[in-house]
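Encoded as structure tokens, the following chain is the form predicted on its own, with no partner shown.
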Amino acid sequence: MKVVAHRGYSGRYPENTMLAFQKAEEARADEIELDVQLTKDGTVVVIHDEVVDRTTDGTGSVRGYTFKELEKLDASQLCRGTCPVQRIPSFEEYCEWATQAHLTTNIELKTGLVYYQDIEKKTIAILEKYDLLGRVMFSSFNHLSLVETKRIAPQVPVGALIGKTGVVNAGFYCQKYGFEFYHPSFDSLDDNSVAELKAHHIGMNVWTVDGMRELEQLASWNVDGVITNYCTVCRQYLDGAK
């Protein structure tokens, strides 16, 4: 079962920060998870919201700020105080690091609210620039963001992200549109709902874990990779139950 940090070691970190993703590899952490969206010059950006507010200390949307005027904001306020100031990264700084970290990666396209054109095609050509393509995988709560990316990179697995509520018959939905993993709730699955996704061989990454009833039923099922704020927790428990 792969450790994901999600958002990067946002346990203890400001999320989506290359700090944060640093911490995450120091942890041991096999993936991160992360998110991409556009700036108003079309700039691939790491940053979990549509607008800045919750996680720096600017206000307004990610689309309505230039890469320069976004690099200007301090990305760490989850942290204040308990660590440096942080910028928040363009996708390319993070594949530059991401080339000589040993991990993998997990990018969630956030087109579930803004579709933002040609996202798909900008971060392929990234990873293409990077010599990453091997080494990721994506996934969005837009399913038709996915079909889109399987038509420019069909080698580069994707997962269907699904709301807390999940959907019956997931491992034929996925099946049926080639997106070989599902990401769900935890709080979604049960034991049912995991032998039908297994009988349509889709891989399963649950978010977001932290607790560790949840781990040990994840581990029970035997689930692909589980999406947690606390890597190093994570794999204590995964390493001690090996």
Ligand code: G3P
Contents of the next structure:
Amino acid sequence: MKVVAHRGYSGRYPENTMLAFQKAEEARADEIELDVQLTKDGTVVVIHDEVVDRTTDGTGSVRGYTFKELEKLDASQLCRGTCPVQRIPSFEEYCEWATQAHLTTNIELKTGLVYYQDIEKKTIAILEKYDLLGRVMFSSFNHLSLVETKRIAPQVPVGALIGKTGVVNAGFYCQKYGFEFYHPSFDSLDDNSVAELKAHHIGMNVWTVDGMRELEQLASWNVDGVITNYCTVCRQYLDGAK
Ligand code: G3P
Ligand code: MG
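Please supply the corresponding structure for the form predicted together with the ligand (the preceding block corresponds to the form predicted on its own).
Now the complete complex, all chains and molecules, led by this one.
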């Protein structure tokens, strides 16, 4: 089972920052999950919310800022006082770092609330520039974004994100649309849904799992990945279970 660091090592460090990504690598995560959006001037940036209020010292929407303006904000608000000032990384900055990091990346296209025009094309162009297309996957709650990435870069695997309701016949659904992975909320899975997905040869990366009971359940289902805020704990558990 892969350990996927949700927004980097976000349980201890400010989410979606270079510090959280570096710490995830140090904690021996197999993969980093991060979220991308577009600024006013079309820069692909790494941030979870459509607004900057929760994670930075600024206010307002990501798409209301140019990248130069966005870079001035302090993105360490969630760990204020316990870690140095952080910046919202451009996706390009992340990719430059990822070329020498020993892990893969799950790029979540945040197109559920705001449909950022051409974000798929722009993200793929950056990955091409850094020769990273072979070490990433895409995920999104907006499955049309996955269809679009498949149109541009069919070789890159994609995962269909689904919230707590799940999809009853998710294996059939993913197979029909060429989605190699299903990314459900843990609460939506049970023995039957896992069996249906396996029967359709669809991989599963499950979010967001930080508890032992859930971790043991995922291990017994033998899913592909656990998406967690605490990559150290998951790594230690999996090392111990070997
Ligand atoms: O990829 C799993 C997870 O990131 C989906 O939800 O809201 O944390 O982006 P969210
Ligand atoms: Mg995400």
